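Just one chain is shown here, as structure tokens, and it is the form predicted alone.
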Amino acid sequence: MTATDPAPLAEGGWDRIFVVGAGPGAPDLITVRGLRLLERADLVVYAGSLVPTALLDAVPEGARVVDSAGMALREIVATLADGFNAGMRVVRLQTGDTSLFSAQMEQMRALAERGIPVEIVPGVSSANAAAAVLGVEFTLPEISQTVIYSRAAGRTPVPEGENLPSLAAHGATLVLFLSVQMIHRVVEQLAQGGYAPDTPVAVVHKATWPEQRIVRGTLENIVERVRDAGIKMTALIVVGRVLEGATLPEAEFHYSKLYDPGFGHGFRRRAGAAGV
């Protein structure tokens, strides 16, 4: 049994809810899985402040659709579970990575106790899409092979162990959510952990939705940059030299072996090696 072809109750709703990721702002890319889920629903309950409602189109005439913006936990969970104990079809639409700052796990913990099963379809993160708009890999050898996800402490605090300055020590690539609204602090913070002053940062603003910004400078500058722009929400916070890949000087840039003629592997034998 798939996500496609869930089993229907006998009284025609689904045997379970269904999370989907709606994907990091364009309609078009919400997974063909997710879609499929949407055009069959009863009952659609999306994150109205972080959705786009043109993904509402693929919603069948007579559905009940619900804004969970200005909802709060209880609200949202009990308008699921009634849905689902009435026999209709429920998608819970939520941002595109459902594994990732969604409040996901709240709502299923909450539906399990009512005997709910839900099962999560993911969508195509933002940080995806930020590397996307800006036309950048997060890893390159001998520069970062290690990507951190994560935000700075504000009204919703982070473990001991996981503030700025920790993270910074890495020198990693560091991608922040929830957190450009700190902008002065973050950069302040990334510097007493290590960053230093010329290090590139990028500030994705809405990846992929029509109104999507792109700010770009350094430790030094950025938060000027970002003010200027008057971004204060709905965006990520990019940071590391990978920024720099396709302006890289040819000596500075290192090659994968994954391609590299002098290098075989399963599928592919190395160049002088007997028999090539």
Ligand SMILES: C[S@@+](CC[C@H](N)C(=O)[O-])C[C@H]1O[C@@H](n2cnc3c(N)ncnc32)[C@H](O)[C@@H]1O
Contents of the next structure:
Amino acid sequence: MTATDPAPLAEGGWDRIFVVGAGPGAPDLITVRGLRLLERADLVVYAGSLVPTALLDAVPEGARVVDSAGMALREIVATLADGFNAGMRVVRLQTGDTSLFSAQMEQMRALAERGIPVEIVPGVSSANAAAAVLGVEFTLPEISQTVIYSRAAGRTPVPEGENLPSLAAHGATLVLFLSVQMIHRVVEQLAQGGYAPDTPVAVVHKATWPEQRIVRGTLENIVERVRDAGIKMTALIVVGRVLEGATLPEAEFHYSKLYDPGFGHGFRRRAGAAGV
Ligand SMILES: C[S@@+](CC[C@H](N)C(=O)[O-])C[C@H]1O[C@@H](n2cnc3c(N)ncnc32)[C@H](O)[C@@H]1O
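What would the structure be for the form predicted together with the ligand, rather than the form predicted alone?
Full assembly next; the chain just shown is listed first.
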């Protein structure tokens, strides 16, 4: 049995708690591994604010299902730990991917203090889902080779070195979580940091949910458009010229080296090279 093969674990009790990324919204965007674990769980503690309840249909009848939306950290950890210590197969189901803005580390530390091992099963982040529904690639040659995931400072502060104007100064692709309710201030700070007024911006609300909405614009007009659309939460703000990737004139589009016939690499020899 290895850490990357949960199948044998499923047959008997589990020797760890699985923290599973539920994906961005559409219930079939969980991983196969995550779904298999849900199908065998005795206790599922899920983040009810954003995890699609349709996923809970996969949980066996008779299993205990707990919504953590109204619970504090101590209560969540106690529920997970008590279930595990009673021999239950326990899944902690979190929204999107567990590595981004999920408060996962504080839960893992508390479980580690109790001597309970945890294995993470990654999920599809809403950032990945936003790129998909926008039909964009976040990294394009000569435009941006960097993606910054961040948020505006709100009740949760952001370290001083990561303030929005300093992030904007990179001109990279920027994906902001938990910030749409402050979009007016966000746009001011991004402009202050150096994005041009005509920089493309997209706001994606509830990507892959039935109620998904997309608002597109530029730094100059996005505030008004988002206000008109009435989007106040559960959205990502995506900023950068990569949003124009599909519509750039051919002369301005830069091709990657990956599929360039004149460029060889470990899996493909350069066209015209000896023997090719
Ligand atoms: C607590 S964070 C969780 C992020 C999650 N771990 C992820 O990987 O997507 C919640 C924020 O993520 C963003 N979010 C989550 N799901 C979303 C979706 N389906 N569409 C757009 N934004 C989403 C919103 O900014 C929301 O306020």
